[in-house]
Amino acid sequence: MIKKISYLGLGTMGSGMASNLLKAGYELTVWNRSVERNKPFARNGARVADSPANAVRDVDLVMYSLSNDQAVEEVVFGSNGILSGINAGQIAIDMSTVLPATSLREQEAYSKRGADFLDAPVFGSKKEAADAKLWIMAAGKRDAFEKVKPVLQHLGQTIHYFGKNGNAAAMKLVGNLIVALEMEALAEGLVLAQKAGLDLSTVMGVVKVADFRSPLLVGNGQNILKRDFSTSFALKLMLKDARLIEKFAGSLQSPIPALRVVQKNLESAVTLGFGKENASAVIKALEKEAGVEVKAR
């Protein structure tokens, strides 16, 4: 029975995450390259450690969300990082959003220090991740799954198995693919309907029904509208995953052609400034090629 977890990466998502671990009672140990996301936890309990190696010891279980494949790199397999630390019959959980081939070296490396690993990436933002409505996937030994699973129940209202490990990362890159496509949709969308005349507020009427509604798409066009781009999910993390589903798609000859236009429009909202806005700000490209800002009347 699990009892004891350490979290790594108290960013938009671990920072949630690692909240809703404190709340089910779990024994939390926490690390953070920035100090100062580590304060909060200290306060409510948990124990701060000084590295990565460090915070993995003496726990049942380790977890950690980072922003890319070179902080997986370091945080894991740097000096002074988990695998230092880790010890045979220990679990550790992958909720990144890296490339398969990571999550399969990260599988490797953990087997030969006798510990298991699951690759968990998951969908949801900032709200979902407080609010522990996030949707996860995992990938790994069948068995360590099941260990886990009651924790991971904690964090979800979902949970998907898909196997061996690399196919969660395999999944999440796929569906980042549909999450791009559909804010770029959007984008487009509200600005062919701002150029046309049309009123915004009634456009999102009809978008909050018809048959190509979607939470995504409601959320953020009435967003959108208010000209708000407080960040759930950061503009220049969504291109760093379309790098990642180009890279990953390009080894496998899966053809991507509209993902290299919603890459070129993300680019150029970064370009612009926009990168750590949220990820609905790629808008802002294409209002500045049309010349209009989309908004409610």
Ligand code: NAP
Contents of the next structure:
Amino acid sequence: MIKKISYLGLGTMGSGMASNLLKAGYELTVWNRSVERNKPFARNGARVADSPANAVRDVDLVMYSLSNDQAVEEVVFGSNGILSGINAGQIAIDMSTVLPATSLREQEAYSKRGADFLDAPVFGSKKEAADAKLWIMAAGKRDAFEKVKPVLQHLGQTIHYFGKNGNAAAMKLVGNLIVALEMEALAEGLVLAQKAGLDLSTVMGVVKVADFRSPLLVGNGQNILKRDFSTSFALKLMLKDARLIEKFAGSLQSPIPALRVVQKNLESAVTLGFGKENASAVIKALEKEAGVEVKAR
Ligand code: NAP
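Alt. form predicted together with this ligand, vs. the form predicted alone above:
After this comes the whole thing, all chains and molecules, with the earlier chain placed first.
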């Protein structure tokens, strides 16, 4: 039974998940590159480690949620990284959005240490992470998955098992392809509605109920009308994911013409300085081109 857990990477997603592990009563160790993010966890009873290697000693399970493949490279494979501290019998779960090829490299490296590994990225954002309502996908050995399932149940509302390592990471990219296109569709639609002189609150009234409705369209649409671009999923992370999708789809010769357009638009938004805002700020690049601002009257 899993009792002791380390959580590494206490950003938007990791902080919510680690808090829920503490609330669930696990003995928690945390590590974050910027040390100030450890402080609220220390105040709530977590042990703070001074390196990834030290964070994973003597725990049953290590979990991490890091920005990108490069961060995983440093925290897992780097000097004083997780791999230099992990031992046989332990389990590691990567909850970051990374290339399936990275998950496979992780699995190989962990197995050389006698440890099990699952890729388990998530859908949902800051609120779902904080409210333990994430949609989790997991891949790796079935018995390791069964051992960690009770832990994942404290973090998410659904858990889908995807079989062999890399498959959950692949599913995350499939989902994010859809998310990126949906966000672009919302932005283009709202700019067109504004240009056409439609009342945008009424437009959102239709988006909320019509057969193409989705929580993503409604939540982001309402925030755009309020000009609220506070970050729950940073635009620069969506661009990072678009580049991962491009690489992954390219490796399988799977066509992604629309994603290429979205990627260009995300790049423009980053160049304009909106990378740290929410991904919905992709609309700002279109607004600039259109010479309008989408706003409720
Ligand atoms: P975030 O708020 O930017 O946090 C990123 C975390 O990674 C921070 O703890 C950061 O440490 C750490 N980090 C970055 N580079 C590092 C490095 N080189 N070495 C060590 N630590 C490093 O990102 P997030 O929104 O929580 O996202 C985390 C992962 O979940 C990403 O892969 C993202 O694509 C994915 N995801 C995000 C969402 C979302 O809505 N936000 C939803 C689903 C999946 P510092 O504090 O030191 O910077």
